[in-house]
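What follows is a single chain, given as structure tokens, in the form predicted on its own.
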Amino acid sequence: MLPLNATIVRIDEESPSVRTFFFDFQFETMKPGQFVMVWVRGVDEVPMGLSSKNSITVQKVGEATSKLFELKEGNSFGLRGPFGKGFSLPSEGEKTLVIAGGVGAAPLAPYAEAARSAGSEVHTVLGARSADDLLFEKFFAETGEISISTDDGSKGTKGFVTDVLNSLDLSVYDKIAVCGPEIMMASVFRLLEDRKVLERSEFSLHRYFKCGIGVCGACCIDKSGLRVCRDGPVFSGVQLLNSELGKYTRDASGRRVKI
């Protein structure tokens, strides 16, 4: 779609380093897992997952996101999208497992809601560094069962999402959706592969995007050459077999950066 100017109508403080920015436009055709290119004027254009039809959830990690955190209600930023391939929705009666880590909970929140609306039984495993860093906990609890892990043990299971997954019978789930830090996703990937349910899974990757529409090739992943912005950002677990997942990403120049 054509670029648009999005005016901020509300800002929610989700955690000390994460905010949700609601804007005055609804992406009615948005599919859970799709992203938008956000133009932070005078700084950069960066990809952001949609946390609803009219919001992005942002973690303050660099120059562009720091500038976003300076904006107030009534300020604006540019938007292009939505782009990319989202998560596959379950059918009525199927069981869905949502595995969310950190700010990866953002694109999975609308997915959990859509899965429940489709008639699926939803179970979310939500992980974060601490209780204060848990995102959308109440929202996920409203979509179905929720299990929590925190690195410091301040809430739920002390440890990682994989510690929770080890206690579950993963064979009962028809669809498994994963998003979070890549080290976390790589650990989940190996666990799902070991439990022989990888073919039921989908992972949302984050890579450096320049164009966001599949033209420049900056976000191609090894060894398949699939473009994360156009062929993803959501990929099936099978597509990611023998890929760069959990090993390295690339910077703006295309050089490999070890994860």
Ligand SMILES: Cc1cc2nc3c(=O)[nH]c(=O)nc-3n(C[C@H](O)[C@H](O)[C@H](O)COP(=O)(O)OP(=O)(O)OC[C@H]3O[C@@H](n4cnc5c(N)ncnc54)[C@H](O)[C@@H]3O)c2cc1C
Contents of the next structure:
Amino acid sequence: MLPLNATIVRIDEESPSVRTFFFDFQFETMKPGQFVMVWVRGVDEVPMGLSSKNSITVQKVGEATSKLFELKEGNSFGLRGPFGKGFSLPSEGEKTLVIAGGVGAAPLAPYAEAARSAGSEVHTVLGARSADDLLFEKFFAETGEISISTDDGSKGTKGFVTDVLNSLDLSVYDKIAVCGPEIMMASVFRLLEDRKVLERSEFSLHRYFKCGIGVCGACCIDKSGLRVCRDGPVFSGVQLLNSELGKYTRDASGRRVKI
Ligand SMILES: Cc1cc2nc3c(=O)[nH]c(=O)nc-3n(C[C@H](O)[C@H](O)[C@H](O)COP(=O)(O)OP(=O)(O)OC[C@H]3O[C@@H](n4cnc5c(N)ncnc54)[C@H](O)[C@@H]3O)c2cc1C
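Can you give me the structure for the form predicted together with the named molecule, which would complement the form predicted on its own we have just seen?
Whole complex next, starting from this chain.
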């Protein structure tokens, strides 16, 4: 598949290190949780979750994302996709818990919206380092109830999303969707397992991708060998039992890197 040329039509500054880039066409069939391969010309091609039908929300961490941050309205990048398996939607009347940490909020914003449109009551637990780093707070508040945690206590509960989850009765939720830094997702995973609600959960994983279409095997996870790009990036909690989640990831050469 050749990349489509996406021209930037708007850039929103979400936080000091995160921007949303809106482009000039929509992926009409996209399912929340699916990703696109973003070709930053002359630098690299990197995976990004879709934060809406026509946007990606990017955290500046390295070479490709820094180059994206240099782009202005009218500039363009290439896009292949959407790829992968998204989050499964609740049925009408079911209750949904969305657990988002940092830039992990990006694919969960369209999910919360779609869950509400499907007739589900949505509760979002949104975590970030500080109040300035909270993503899509207003958007999540418009889709239902919201609880906030910040590491430094500048807004909501001081601590992690798990500190908020500790005070909730998790048995009332039919669907639990999680995306965030892997350390956070591993803590949430253990908590959901302890509370015996893991089978209702889905997690979106970040791994190093080369092809993005299930051919190269760079993103296979232990022990199942499931490919994050094709079989995921969204996996059920049960699929991730006894997996590498929270333990290690792999770099471009396939070497294990401790999380
Ligand atoms: C399915 C999927 C969806 C993603 N969605 C988003 C998204 O919506 N928004 C977003 O900002 N990012 C997202 N990412 C992560 C994004 O692909 C990486 O941050 C990006 O590849 C970094 O490229 P870079 O060249 O800027 O950084 P590099 O120069 O490659 O790396 C710079 C530093 O960032 C670290 N890093 C690189 N990749 C990751 C990662 N995946 N997680 C944590 N640290 C990393 C490296 O270890 C290094 O320390 C997603 C990844 C996957 C697999």
